[in-house]
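One chain follows as structure tokens, the form predicted alone.
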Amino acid sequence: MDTSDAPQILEHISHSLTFTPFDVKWIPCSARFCLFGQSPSAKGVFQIFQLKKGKIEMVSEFKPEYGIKCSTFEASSLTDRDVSIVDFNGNLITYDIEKGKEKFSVKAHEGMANTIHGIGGEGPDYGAPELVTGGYDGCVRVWDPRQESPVVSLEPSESEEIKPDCWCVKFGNAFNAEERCIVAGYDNGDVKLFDLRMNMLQWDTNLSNGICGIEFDRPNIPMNKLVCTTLESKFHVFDMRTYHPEKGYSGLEEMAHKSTIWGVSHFPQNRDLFTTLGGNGSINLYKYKYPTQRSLKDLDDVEYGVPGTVELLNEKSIAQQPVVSLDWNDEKFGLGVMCSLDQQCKVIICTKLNLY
């Protein structure tokens, strides 16, 4: 890999923490970000930092009762900028970030809640604001912040002796006010795609290893690409434009990091560029290249998808322990914030992305 002309991943600011971080998110349209985690005394940590003259300074701190596992701003408007979180007690809570006060709270799961994502905060053209959560109980639930009972609850079969743990969920296909789907990844390697408009399971597959991270390249366009990261150093990229009744969605499999790949994060400004988060403390930057033809026909004249290829543009060892969260800024192309299990929070810059 020749990296002389490739994008460079630079460490801009490093900040040591006194707690274990699990998630970090930029506050939309600002130079601030929220950091979430759990203190050594098993209490929740919710801190807000601000970029100021090449440094980061904490502007406010709140101490919820339970450790926070995951967060999202996606179901809130740019006017409110409320953040929704899930915690170690299975609660779903929406906070007013300026006051640190709860605006909505519900018991979402039995046991720990692992993951959350939102949709609909961009306005009525993309449908009503909704949140989706996944938990240790194996359930995936969709929530309307205006009511306390789930809109949809997808639960494992009662006949299953060992219920799979849902590790990650994401919304997608929300390109108008009617269409919407969710994709969920489980610890047994299952990936399930649910069509919320049709209220049915649209597709499922098994990738042999637990699904640690999952993300559409864009949630608010017709399904295009889906990246799944797993244990055992593998990630998969599926072409979601063409569905075959027998083969399903076509995809490719790649190896990376020589360790668990904890997550994936696409750049908001270029959906063909994405980064994977390594259990070895490194970040890999990839570019997806489309094939000359995205679909072909089989002998029965039925279309099936043709996967493209991925190119590793650069990699950067940035932490001593797994990188568990990375969020790219919507306004500044290449500006990111990440946290790792060695109790570090870092602001990073990725250069030359405009050339790709």
The other form holds:
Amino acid sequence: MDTSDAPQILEHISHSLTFTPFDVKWIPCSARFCLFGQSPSAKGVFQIFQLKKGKIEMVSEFKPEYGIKCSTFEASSLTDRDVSIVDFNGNLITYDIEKGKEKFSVKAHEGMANTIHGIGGEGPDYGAPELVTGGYDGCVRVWDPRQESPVVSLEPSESEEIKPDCWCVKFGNAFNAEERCIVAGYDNGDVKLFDLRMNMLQWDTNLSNGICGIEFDRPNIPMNKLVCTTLESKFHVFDMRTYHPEKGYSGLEEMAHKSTIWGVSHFPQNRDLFTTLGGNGSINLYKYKYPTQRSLKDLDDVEYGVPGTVELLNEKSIAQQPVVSLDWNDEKFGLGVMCSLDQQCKVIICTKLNLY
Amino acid sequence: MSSKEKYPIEKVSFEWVEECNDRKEIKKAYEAIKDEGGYYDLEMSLKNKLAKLDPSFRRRINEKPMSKEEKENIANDLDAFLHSANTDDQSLLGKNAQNIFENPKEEAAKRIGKRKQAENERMKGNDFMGSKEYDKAIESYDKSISLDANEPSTYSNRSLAYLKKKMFSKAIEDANKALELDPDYIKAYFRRGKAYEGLTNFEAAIKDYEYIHEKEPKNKKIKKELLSLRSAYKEHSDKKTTKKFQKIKIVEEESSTKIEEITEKKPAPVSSQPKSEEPVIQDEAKEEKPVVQEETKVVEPKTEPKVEPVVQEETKTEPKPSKDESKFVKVAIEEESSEDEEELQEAQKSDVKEQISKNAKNLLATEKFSEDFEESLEADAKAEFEAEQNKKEEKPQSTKKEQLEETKGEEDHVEEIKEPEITEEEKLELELLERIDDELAEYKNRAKEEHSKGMFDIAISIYEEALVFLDSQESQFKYQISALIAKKCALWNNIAACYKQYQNDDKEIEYSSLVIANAEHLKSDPNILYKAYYRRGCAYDKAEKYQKAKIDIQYCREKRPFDTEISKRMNHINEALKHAEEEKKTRSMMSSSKLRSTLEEIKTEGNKAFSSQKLDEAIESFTKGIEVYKDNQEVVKLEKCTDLTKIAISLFTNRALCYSKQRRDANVIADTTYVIENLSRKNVKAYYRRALAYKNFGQYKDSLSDLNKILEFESNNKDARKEQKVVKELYEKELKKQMEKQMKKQMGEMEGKKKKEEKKATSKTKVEEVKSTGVKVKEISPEEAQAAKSKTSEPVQPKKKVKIDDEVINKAAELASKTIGKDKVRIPNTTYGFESDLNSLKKDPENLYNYISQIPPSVFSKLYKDCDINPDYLVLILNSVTTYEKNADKILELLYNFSKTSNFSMTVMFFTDEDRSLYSELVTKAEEATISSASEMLAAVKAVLE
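I've shown you the form predicted alone. Could you give me the structure of the form predicted in complex with the partner chain?
To see the whole picture, the full complex is given below, headed by that same chain.
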């Protein structure tokens, strides 16, 4: 490959904010995005921006009661395009983005809710719409967006003195209408994979550092890869294709950013490319390379997975403070929007990705 | 990171940067300097150095500023996206309604959703391509196409997937579809070219590549492809002519065998019922006619002058065994259209075109012939039939005197066979056969069409369909079974011919063998059999199985002794055989010196590949070397060349190293075990690699024993020692874990029982345990829910595990003591072994004493030379010694040796008062000792207490 072939990460538009942003998401099938956060007066902020030629313009703004931590569009259909969020008070709220009206609201967690993810918005082929939330109380709860009580609730046992804090949770393995699983990461380094169809814990492991970000390479295929980012500048990539009864899933560990890795974001157009969000304000672009053989047999003739390697394609320092959220556009390969704790929101472009 | 020691940046200077070539070192220094800040020049020089050493880093840092063009491209791209996204957005908001009768929002959502899903599936397909799961990729592309059939890239990508699966004709189909949708799709041209190349249709491939080259003259890849393809084309041009010949042959076979069938059966039906066979033949002839004409069309352009000589041979071979047939053909033609004798002779000389057209005419003739025959059947008078038949036979005789003799013989034959009567049943069967023939002809037509297009795999699948059809009919036949099988054989033959086009020798052989296996049914049609033999012979020849090829070709030669093609083949095979034999001889004769040089060559080759990180190549060459070595093992053994075994060992160990780099541990173990068992029992490398592999597999015990072996050979091997420590720790952990597991299981069972009882009493507990669970959990039985629940909460409370430890160890100790306790003579080699023994004997003080007393005391000081003895174990030993040992000498010796262990005074310092008194009690006992150096030893022992 030529030297000029490395993808470049360009800062397209930079926008200063008057509040602390926590999450940013593209509105599906549009050039608009939603920005969520908390104002200095501890109120919530929910703004919608329109991307125009060379600039972004705020088109509407709503002021919810509590600061918003995380959001998702993935449980709503294209007809609705509703966003579901969790806030500092532990509420799960679904908003109509055009009117800013609450459509559904439920107290999901005691104390703060940290994370939310949705699935099933694409239609009946991939199952019913569901939301999953994780909170400070250590619970992970799955919701039907029309029901007041959770469908499934995974809770730490009562006897636990220090309850772990659930920092991130994601859906995966939803390749047909029945199969579905959730994976959750906790502040004590636990990663748990819970099969929703069988209703059982499928796998768990401890990565010794708190799990800040977790993501399957693609939620609507049979589990393929899982990336977990942790405190202490490490991230792990697991091959989720082959499960060994004793070793579990095999994975690799990689150092990056020299600080907490706040999250990971796969490109929707290519599941083998992903970016990690550094606490040092940089984003790293990686490519996962599969090994020649993805599984081998041990002496007892039981298959175990073989992790591949990750190649750092590029890195870019883009903020002064941790990058907390980055969302790649579904329609445009390489167009992303990110926000960082130095109260900046940026539209970025990643070039030459189609070569990888 | 930051907690680790800081990189000593003092040492980094320009000179140091100049000299250092360690990539990792430079990288560390670069990062340290960058963090430190303020040394811009030094940072730059480090950066440049790193770029020199690490190509992937170079790619990252040498970001060229964007050219204007690039910037414009990006901007335009973004504009286009903004435009399309905004229109989508608006229509999703219900503003750009296209159809006022429908809900505009939902309609838009449906439309856009479908498009999005199609896109999504395509991307999934691309992902699967990336991980080389081509079947899944094709599945996704299929789905995408079903949602959106107008996206050229989906077709083009599926074409690539088919290409990877070597389904070339499908790849061509998809590439064509993509080009239909987008005629400027360069990638699709490329893929089509590749597919043509796969089908060895070089002309078409070159055409495609040339088109791309025209469009993109700067594309170097295409230039290369074109060049290599052209040379390949030239090389294959000789082969190609034979291939063309092959093509004709197949086409011909179709027609000629058919004709042969007809002609043969007519005058001298070998099978028993000439009468009832007639209608079948008639029908066949009718069916065949248009086909043959078509064939002539196909063949015509391809049989240009170049091919002629070859064809001549073909036709030459044809008439000989079936002399009377061809003569009959002549007769028939004469009867029909009174052609000149000269022309006939010319035809005999075999201009293919004419030959085939003649065949067609011939068919016409036979058709007429059979029509007459039918008439006679209708008359249903046996005598009349006979007379007719004779007349027919006589007619040609009268026109052509020369043939009289031959046909006469046949005539007799005919008369003989006419006698058996035809039952109703047989008639029915024959009718069925006729119908089957109709169907078959259809299949054959289709297959031939594909064949002529070069779509051989489709042709094969059609033939296979036909075979399945025949199989399904087989049960209905009783008398005509051989006729049916003959038909099958013809199909097999054709399939084999198709495989020949793919150069798939194995399949070709397989199908030809099928034909040959059914030889008994082919008496009526020796030509099919002959062809099968010939084809198999050629295939064997190609696959370098000359012995078998010889047998087959010899058969052909017997049948057609004057065929030059066959004699050529024969010569070739004989030569090859000779060559192979010679080679074998030289191989077996390979002297040790030659072997040495070849092995060494291979080894250096492999090492080179290894050092340039090409593991697969390295493994390949090592494997080659190992094969050579194994072939010549006897030579080595005979001459007792130790240096050769040394090379072999290094081949094995190097291959093991490659495997271990690829994490193929099972292979590593196989290789190293071979070395250890067969070549050298003292190869440290092999032991070391095997130990590592075992470690990776979690077989710590085996790993440890290997490492111990190494230390036996080389006691100061640092690596092994280090590894030994690591493995030991792992082993201990593993043992602990196992014990825990066992314990947990037991506890779990107990708990489970308890809980089940509780459950039975009241189901309320569920509500308490699984707080606010919803529908899903409720559906499952309470026990299951319990299990799920307890499982999920388990890892959250890891502290619990620690509590169990003591109990577990005790329990395990009890279990183990039963087994190990009896094993009396055991002198531990390692602290670990000793401690695990102690653990197992904990509950059995008597055995423990026996165990300790049989160990010479000096062993303890050796064992604990580098590491502290655990006070718990020490107390355990002291306890057993105080209760059982009476000999003061022994006590003293034991104590003295303990006092020499590492940090013993420290250990004693941390004793509880009880333990301390135990120790001093022992010391007082030891004072009675009478050994020579007792006083000195006592002093040492007592010194600890102070």
